[in-house]
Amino acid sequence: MSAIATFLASPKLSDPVAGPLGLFGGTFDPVHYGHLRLAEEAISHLGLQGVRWIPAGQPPHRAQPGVTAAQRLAMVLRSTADNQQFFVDAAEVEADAPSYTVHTLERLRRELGAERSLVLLLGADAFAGLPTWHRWSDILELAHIAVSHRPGFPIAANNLSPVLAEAFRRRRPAAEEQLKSRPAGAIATFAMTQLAISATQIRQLLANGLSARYLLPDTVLDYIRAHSLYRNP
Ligand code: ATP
């Protein structure tokens, strides 16, 4: 069966109808254990009512990646499919276009509504880079922010651009209380099991011959040992 269809004929088809949602965009190429975690953590740490992963289609901000969005696709399916507050939106995947959060932040909207608290889970560092995205600012309008913290990459003012700086000053204060009485428009911080993985990480490893096991479920490198994933740099 392939990835979409196998979406297509999940149980999980749709989200819970109240309460903050976590959204959890990325590459996923391929899905690890410091995506599961920080996932799973979101839900705990900031009382959300579950999390929508979204894996990119073709991601504007980076190279190409090295297997294809379906076959990404396929691997957060299996690494989500036993976590009844996990649920995966194949949009990006199936669009033509660039995926621009943004974008994908207003479809959300005309989904779900005005009100619905929708919480846009970012690590830090993909936090810092936030400047760059297009029409960021549209962004802490459309949803809330939460940045888990990552190896390496520490929440610090100081380490913001300013005008980032300047956002997270003023929208921080009382956060995690707003992601539950406003629908957009805060800046949280939460702090997950530190996990130093990284997709790069894995690619390397794979790509070298050498063992990946722990890092990311063994659906997952089943799925990647199948279809001979990852085997050149
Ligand atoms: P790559 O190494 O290819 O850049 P990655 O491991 O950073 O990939 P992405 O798919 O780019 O994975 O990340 C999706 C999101 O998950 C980003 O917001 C990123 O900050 C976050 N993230 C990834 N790995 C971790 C981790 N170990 N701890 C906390 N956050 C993470």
Contents of the next structure:
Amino acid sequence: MSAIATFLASPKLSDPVAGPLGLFGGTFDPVHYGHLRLAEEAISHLGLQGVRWIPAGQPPHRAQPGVTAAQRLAMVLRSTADNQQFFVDAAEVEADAPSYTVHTLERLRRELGAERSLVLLLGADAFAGLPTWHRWSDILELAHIAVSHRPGFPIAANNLSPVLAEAFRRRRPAAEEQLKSRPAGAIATFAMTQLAISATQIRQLLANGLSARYLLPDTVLDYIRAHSLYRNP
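Given the form predicted together with adenosine-5'-triphosphate, corresponding form predicted on its own:
So it's only the chain below, everything else dropped.
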């Protein structure tokens, strides 16, 4: 059985059928505690039923990662295995096309129905760049957006591009209530504990033969070591 086929047999590749569902996409190259904490706090602050993790197979916004999509999927599965509110979606890893968010949301609407509340989780930097995304305005017709920010530094419309600032002002009021009553269209925000961790930092440490311990789960670090990932040639 192939690695992906083995992963697809895992019960962690399903999710609940009711309540607001968080959607967390990314390259996860590699997944680390900053990612895990964002998903955990989104559940707590926004009242989500759970979070579906969606590793990108072919990320359109950056060069192809140095490790395979199957390896990144394997690391996400290992990092989320102990949390019953985390679920993993392997469809983008298996797809032959680039992983555009709007296409992912259209797929999930076909799978989960028009009435399910879907909440796309974004960091503040990613949200600020939303107008550059493929068919970005359609994203808000398919899902809510929840933006994480530093405690004491809420998202401010005057720091956004004019078109995004207008969408933020219009869709922000009463957003948290709308996550539970509507399937899409609101922009919510939540403060999360700041962890100064980045995947770039971890890759650089590992490439230089330095320790990345305590920046990502031991199960992920063990996998990286076992497969000699992120080492300089």
